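Shown here is one chain on its own, the form predicted alone, set out as structure tokens.
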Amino acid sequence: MDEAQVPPFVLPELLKAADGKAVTSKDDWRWKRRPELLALFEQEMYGQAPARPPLAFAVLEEATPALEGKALRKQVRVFFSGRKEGPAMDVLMYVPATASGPVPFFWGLNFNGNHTVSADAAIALPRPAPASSGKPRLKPLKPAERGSEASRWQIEAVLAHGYGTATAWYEDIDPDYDDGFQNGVHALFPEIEARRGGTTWGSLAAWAWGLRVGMDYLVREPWCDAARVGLHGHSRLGKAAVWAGAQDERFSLVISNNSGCGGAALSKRFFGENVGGINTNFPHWFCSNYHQWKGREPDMPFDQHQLLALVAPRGLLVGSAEEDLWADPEGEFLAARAASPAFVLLGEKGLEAHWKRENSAISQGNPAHWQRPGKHDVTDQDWERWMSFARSRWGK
């Protein structure tokens, strides 16, 4: 990958409505431009998700002391059918043991099961996902050790800052492989699948839908300060987090980490992963309309700066890593900066920094950008920056 080979490109207008009129007020954005952009990404990229079901959940474990007295742990099963049956996700929560009332929460999906985010032996193991369509899952559960991804979650550090944390396994929502959408939450909607077309939702939209169902639960959770929930995601789950956060204004801040193509990075730079590659390698992630843009990035009537702008005026932090060129750190930064005019219009400071290839402290204003040395991962450095950004939005 060579920066010198990035083609000249022109980004689609952010503050100009489809009728050509300038967007100059908060009302113009709220009632005209924002709905246009939401519809554009829904129709051309992620797909249209069905309405969320009535909330149905079962408490698997009431508040229990955990982590050597530092925390209280709770585990809840949240159902996707609107009834206490069928596909569901198990939500694992921790709050500081000293919490005397609701606390701000970080909420995000994990890759290999709740038991991997901590070595805590009481975390329930993943259940085999039900064959919603009557057909068995084609992909077996991956073996994973307890606590194998604890470094990506930094639970004790989060608790020490006074925050709660919640997570669920993303494959509880939808299997991450191309099975023709026969399992997971897609199979709950046979009438949609029977007429699957260009705008029908893919797996990224399903994971985003599941994140929003999780928020439906968190607003009811006594431990959670529902006005201060930070949604976060890494890599493909960063893509899902940005789409969920763009749609759902209940998330007071959104953190995208190394989300790259289809997430925070500009597609028109054609650097790192591109639209053709991502649709070929992961044909189930997006709606089929998105496949028409393979190799046609210059013609796309949208780009990711417009998606990031949909988070405004709430908090948005885009995270990158210097060595993660596949996710295009510069493209992530430039998308955040190009989204800034919407944030400024809505009363935020915007991103005022300039790009530097090696800079681990770019994080000014809202939206903010954070880049650290290293590779595609989530580290303790990332979490410290995320929590600093949260404090700037939520207060102490």
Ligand code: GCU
Given for the second form:
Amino acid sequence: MDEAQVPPFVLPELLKAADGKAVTSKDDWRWKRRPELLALFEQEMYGQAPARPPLAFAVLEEATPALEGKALRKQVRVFFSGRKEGPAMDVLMYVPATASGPVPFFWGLNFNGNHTVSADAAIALPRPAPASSGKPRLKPLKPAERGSEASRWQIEAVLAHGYGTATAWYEDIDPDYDDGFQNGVHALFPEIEARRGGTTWGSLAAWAWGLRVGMDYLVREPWCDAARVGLHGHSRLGKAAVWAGAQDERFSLVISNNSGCGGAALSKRFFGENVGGINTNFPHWFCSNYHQWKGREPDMPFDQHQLLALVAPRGLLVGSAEEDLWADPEGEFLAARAASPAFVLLGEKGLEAHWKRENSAISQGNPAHWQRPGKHDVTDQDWERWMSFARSRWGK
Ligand code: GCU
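Would you mind generating the form predicted together with the ligand now that we have the form predicted alone?
Then the entire complex follows, led off by the chain already shown.
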């Protein structure tokens, strides 16, 4: 990965509609450009998801004191079929024990099971994935230990700031391997699978759909102040969070952490992971139309700044890590900056900073970008920045 190899590139227009007309007002954005860009990303990249089911859930655990009295915990199974059966995700929630009413929530998927986000021994273990009629996994899932990813969740710190936190295991929604879309939520829609084509949803769209089903639950959850839900995701789950947040305006802010190619990073910089590589290594992530852009980044009629712009005027924080060159920190920053005119059009401050290779400061305004030293990960420093950004949006 060599910065000198980055080709000259021109980004597709953000504030010009497909008919060539300039987008100059909030109404132009809302009624014309935003729907047009959403359709573009749906058709060319992530694929089209079906309507979400009517909410169906079962309480697995009622409010229970947890974390040495600092929290209340609750666990709820949210079904994807609209009935209390079939594929479902288990949502784990904590709120501060001192909360006297609904609190703002952070909501995000985890990589290895709810039991990894805290050492709390009462967290239900993941259920084994249902037997699949598709291809078997090449590698069995690694058994993950309780609390093994606690540093990525910082639950005590989140609670100390007065926020709630909710998470579910992403493989409850769709197991992350190429099985020909036979398992997970794809299997719930045989009529869609029967005519799978270029714009049919892949796994990222399924995870994003699951995040939105989770929001369908959170708006009904008495613990949650549904007007202040921050959606966050790291890496592939950051890609899913950005797509869900772009589509669903109920999320008051969106945090993309190290989401890289197919997430916050510009594809046309062709630095780090690229469209060919990601589709070869993860053929099930995107819709098959996206595969046609393999090696053709210069010809792509869209790029990720246009996706980030769909979050406007809600809060957007793009997080990078200095050593995470695979995700292209500079490409993530430049995408956020190139998305900024849509935020400004909608009355936000925008992102005016210039790129710095070593830049551990958060840029002010919205969208915001933050880069910390270190590797691809989620750290306590990230969470402190996310929460100060949330505080700037949500108030006390
Ligand atoms: C791989 C992949 C990335 C992805 C990452 C992750 O590195 O190439 O696109 O973001 O896995 O999800 O951890």
